[in-house]
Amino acid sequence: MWKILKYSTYDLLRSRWAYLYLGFFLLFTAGFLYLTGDVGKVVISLMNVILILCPLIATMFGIMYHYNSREFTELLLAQPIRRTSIFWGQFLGLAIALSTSLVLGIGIPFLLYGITHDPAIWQFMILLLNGVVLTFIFSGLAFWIGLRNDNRIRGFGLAILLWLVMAVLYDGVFLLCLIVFREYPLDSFSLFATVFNPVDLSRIMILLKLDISALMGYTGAVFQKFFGNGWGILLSTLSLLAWIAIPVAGIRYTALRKDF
C-alpha cells in the first residue's frame, strides 16, 4: 500500500492542476495579507473559500482520478496485492497530494507575513486543519462513488450532487426548517443536524475559534455552550474523523464484493 500510495501522491503532485490549486492559494492568501494586514480578516475571508472549493476541488479530484487512472488499477488487480492496498493507498496518495496543495498554498504567505509570532496562530491552525478534514473527506466520499459506478456520467453526476447537497442545498433545508418551527425549542436539533455535515460543523468550529459566535445570536450561544467545552470538542473532533471513516470503510466493502 505505502509503494501505490507513493507512486499515486507523486504522480498527482506533478499535475497541472495541483500546481494551479497550489497557485490559486498563494495568490488569494497573499493578496488577502497584503490588502487588510489583519489575519484575522484573512482568516474569515479564508474559511468561506475553504469551505466551498475544498469539498469541490476533492470531490472532482477523486471522482476524475478514479476514472482515468482504470487501467493501471486493472493492471493492479492483476498482480497478487490485496485488493485495500490498492484503493486505500490510491485514496491516500490522491487526499495528501490536495491537500499538501492546501498546506503549502496558505502556509507560505502566513509564514512570511510572520504567523509565528502572531497570536492567531490558532485560529490559522484550526482554518488549515478543517480544509485538510474536508479534503480527505471529500476525496474519499468521491472516490467510493466512483468505485460502485462504472457509468461515468452517473458517477460524475451524484459526485457533484454530494458537493452541492453538502455545501449548499443542506445549509438552506436547515435554515427552513428553523424559521418554519422557529416556536418550538430547536436547540438539540441545531447541534444534531450540524453534526451530520462536515461542512458545517467546520465552520462552526473555526467560527467559535475566532470569538465571533454572538453575530449568531442565539443559536451561536448554543453552539459556543455546547462546541467550546471539553466534551464538545470532543464530540465536534469525533465526527469528523468518523467523516473520514465512512468513505474507508465504504472503500473497503465495495473492494472486496465488487467483480473487477
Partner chain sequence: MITCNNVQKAFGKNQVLQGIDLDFRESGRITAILGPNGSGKTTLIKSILGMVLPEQGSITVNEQPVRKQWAYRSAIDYLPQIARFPENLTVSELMSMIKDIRPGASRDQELINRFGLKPFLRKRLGNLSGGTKQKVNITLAMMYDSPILIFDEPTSGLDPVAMQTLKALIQEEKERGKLILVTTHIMQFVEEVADEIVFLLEGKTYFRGPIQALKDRVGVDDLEAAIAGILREHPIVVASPDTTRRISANPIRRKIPGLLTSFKKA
Contents of the next structure:
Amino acid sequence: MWKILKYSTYDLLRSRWAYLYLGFFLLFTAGFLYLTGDVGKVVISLMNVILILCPLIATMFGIMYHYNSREFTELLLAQPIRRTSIFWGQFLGLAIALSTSLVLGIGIPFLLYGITHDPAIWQFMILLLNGVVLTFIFSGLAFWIGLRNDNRIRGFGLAILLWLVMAVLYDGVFLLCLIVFREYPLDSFSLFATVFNPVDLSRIMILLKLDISALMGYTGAVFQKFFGNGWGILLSTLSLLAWIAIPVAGIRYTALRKDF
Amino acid sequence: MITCNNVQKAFGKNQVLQGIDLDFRESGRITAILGPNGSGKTTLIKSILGMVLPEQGSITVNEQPVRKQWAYRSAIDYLPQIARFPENLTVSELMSMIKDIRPGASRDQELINRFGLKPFLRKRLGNLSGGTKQKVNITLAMMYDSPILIFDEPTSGLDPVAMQTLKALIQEEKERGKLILVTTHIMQFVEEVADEIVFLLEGKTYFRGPIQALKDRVGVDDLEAAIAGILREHPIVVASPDTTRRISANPIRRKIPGLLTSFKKA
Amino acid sequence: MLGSLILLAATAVVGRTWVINPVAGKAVLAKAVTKADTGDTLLINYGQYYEYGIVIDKPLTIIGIDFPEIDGQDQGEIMTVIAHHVTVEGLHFKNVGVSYLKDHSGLRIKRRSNAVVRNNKFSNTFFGIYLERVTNALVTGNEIVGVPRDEASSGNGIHAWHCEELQIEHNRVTGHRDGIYFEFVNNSTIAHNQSFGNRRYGLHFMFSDNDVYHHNKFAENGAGVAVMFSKFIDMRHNIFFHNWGRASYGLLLKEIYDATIEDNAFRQNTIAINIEGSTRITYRRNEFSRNGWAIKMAGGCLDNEITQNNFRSNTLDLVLNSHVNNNTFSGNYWSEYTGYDLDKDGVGDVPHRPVKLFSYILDRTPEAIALLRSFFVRLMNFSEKVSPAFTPANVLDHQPHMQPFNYDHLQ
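With the form predicted alone done, generate the form predicted together with its partner chain in the same format.
Full complex below, order starting with the chain above.
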C-alpha cells in the first residue's frame, strides 16, 4: 500500500491541478495577510474558504482521479498486490497530495508572516487541521462513490450531490428545524446536528477558538462547555474519525466485491 | 497450470460465462482464445487474474485456488487490452515504479532495446502515441519472465516492425517453455503463432483444439472463413442493455456494433 | 507637645499651614484635623499612615506630598468629608476592605458642596470616591484601581448618588463593579476619563437627567456604558473599544428619552449599542467598526434618527425586533452596500436594507447562531438581498453614502 500511496501522491503533486490549488491558497492567504495584517481576520476569511473549497475540491478531485486512473488501476490489479492496498493507497495518496497543497499554500505565507511567534498560532493550527480532516473525509467519500459507480456521469452527479448536501443543504434543514421547533429547547439538537456533520463541526471548532465566539451568546456558551470537556472532545474526534473510517471501510467492502 | 471448473459469470442479466471448463496444463504452448465480441474472452482472462469474481465454479493457478488470493499473480505476466498510464510520469519513472511495486523484473533493458523505446524513456506518457504506449505496455507485461503469459489484444496499434518483434518474442517465450494465452481479432496472427485455439461462443467453450481441426470441422481451409461459418450457424444475440454499463467505460468496446458486422460479413 | 505637627505660617486671611509626618502607632491625621481651624491647609509628607475613620468636619485643604499612603488596613472607610469647601489632593488611599452592609469607601463626601478631589490615588478601596447628596464637586485626575473580585463583592470607582453639578474629569478607573456610577445625578459633566477592566459597566447612569459625557474611553469592561431610565443625556466623542464577551456591549440604552449620541467610535464590541426602549434619540457621525452587532433594537423604539454614521465590517449592522418602525435611517455609510451611484453625487441610487435575513431569524430563534458564518446563511442573506421577502420592508436607508465618512479624528 505504501508504494502505491507514494506514487499516487507523487503523480498528483506534479499535476497542474495541484499547482493551481496550491497557487490559489498561496495567493489568497498572502494577499489577505498583506491587506489586513490581522491573523484573526485572515483565519476567519480562510475558514469561509476552507469549509467550502476543501470538501468541494476533495470531492471533485477524488472522483476525477478515480475515473482517470481506472485503466492504470486495472494494470495494478493484475499484479500480485492486494486490492485494498491499491485503493487505500490511491485514496491516501490523493488525500495527502491535496492536504500538502493546502498546508503549503496556507502555511508558507503564515510562516513568512511569523505565525510561530504569534499567540494566534492555535487558531491557525486548528484551521489547518480541520482543512486536512475535511480533505480526507471528502476525498474518501468521493473515491468510494467512484468505486461504486462505473458510470462517470452518475458518479460525478452523486459526488456533487454529496457535497451539496453536506456543505449547503444540511444547514438549510438544520435551520428549518430550529425555526419550526423554536418553542422547544434546542441546545442538544443543535449540538447533535453540529457534531454529526463534519463541515459544521469544523466550523464550530474554529469559531470557538476565535474572538467571534462571543457573538454566539448562550448557544455559544453551551457549545463551549461541550467542546471544552473531555466527552465533547472525545465525541467530536470520534465523529470526525468515523467520517474518515466510513469511506475507508466502504472502499474495502466495495473493492473486494467488484469486477474490473 | 491453469484450470477452470464450471466458471459462471453474469453482469446483470447478461450471462457472460455459462460454465466454462478448461485447463491449460502443457507449457511451451500458445493458445489463442477466440470468439465474437461479448463471448466472454476478456471476462475469462480477468477471472483467471482475479479481476472479475465468478459467481460459480473454481479457478486454480498452479494448483492454488485464486478466489480472494493475490500472491499467485506473481506467476503471471498480463498484457491488458489497452493501458492508460498516469500521464504525468515519464516512461522510465513508470517502469521503475512498476518494478518498485512488483520486484523481480529481469528483462526490462532487453525489451526496451528490442522495441526501440530508448528515445522515449524521458518523455511523459501523456505525450506518447498509441503504438508507443502499446510497446511500453508490452515491455511492462513481459519484463518479469513469469511462467504464464496472458495477452489481451497485443497487436492493437502496433506498426509492422513492432508486430514482427512481438511475434518473435512470443515464439521465443514458447520455446522457453511458457504457457501463453492470447486473444486477438487478427486471424493471420492466430494462424502464425497459435498451437491451438479455444473458441468461445455465448459463454461456452464451442471448440478447443488445433487450428487444423477447426478447419476440418467446418470444411474450409481458411481460419477466417471457418469462424465465419460457425457464426453463420449461430446468429449472435446482440448484447442486452445491461451490458452497456460495463461496455461504456471501454473505448474499444464502443466499436462493438461495427466489429460485429465486420465479423458477420467475414 | 505635638512633635509631628509643625505650624509653618499663620495669617488670618488665608489660614495656616500644617506639615504632618507619620508617627508609628499614632493617628496623626485625625489629630491634625482636630487641631486645624477652618481654612487651614494640611501638608502631609510621604509615609505610611495607618488610619481610618478620619472625619473632615471643617473647610480644609489637605495636600499630600509624594502620595503619602493612608492605609485603612481593611478596617473601614478612610476619610469622610462632612463640610463644605474641602479640597483633598495628592493622597494615596489604600485598603478599605469589603463590606456587604455598608458601602465603605476611600473618600466619602456627604451632603455638602464645593468639594475638590484632585490627583489622588486609590487602591483596593472597595468604593473609591463616594459622593452622597453633593452639589458642585470637582473630581479630577484621580487614579482608582480596584482589586478584581466578583461583581457582588466589588464596589464602584466613583459613586454619585443624588448629586447636582458634578464635574468628573481626567480620572482613570479600573477593577471595580462600575467604573463611574450615577444615580439621581443631574446637570453634571463626565469628561476625559478612562474606564477600563471593570466587572459590570465602565459608566452607569440610573435616573439621571441632563448630563453630558464626552471624550471618555471605555474599554474591556463587562459593558462600556449603561444609560437607564434617564433623559437628556449627551454622549459625544467617546471611544467604546473591545467590550467583548457573551453578554457585552459598548453602550446599553434602556428606557431613555431625548438623548444625543454623536461623534463616538464603537470598535470591536460584541454589541456596539444595545437598545431596549428608547425614544427621540439622535445617532449622528458615529463610527461602528468590526462589532458583532452595530445596533440592536428591542422593545418600543420610536422616533430615533440614525444618520451620517459609518457602519464598517460589523457581523450584523442592525437588528430590529419591532414590527412598527418609524425610526429614520438616512445618509449613512454601509460597507455592506452593493448598490451603485450613476449620477456620481456620492449617494447610492438604490436604497440599502441594513437588516439581513439572518439577523431577522436570529431575533426569533437565537439558537440559529449555531449557523453563524455557514455557507447556507450566506446564500440565504444573498437571495434575500436580491429579492426581499422576510426582512422589514420599511427599514431602508434611501441615501446610502458611497464612501465612508472620514472620522479618523475619533481615535
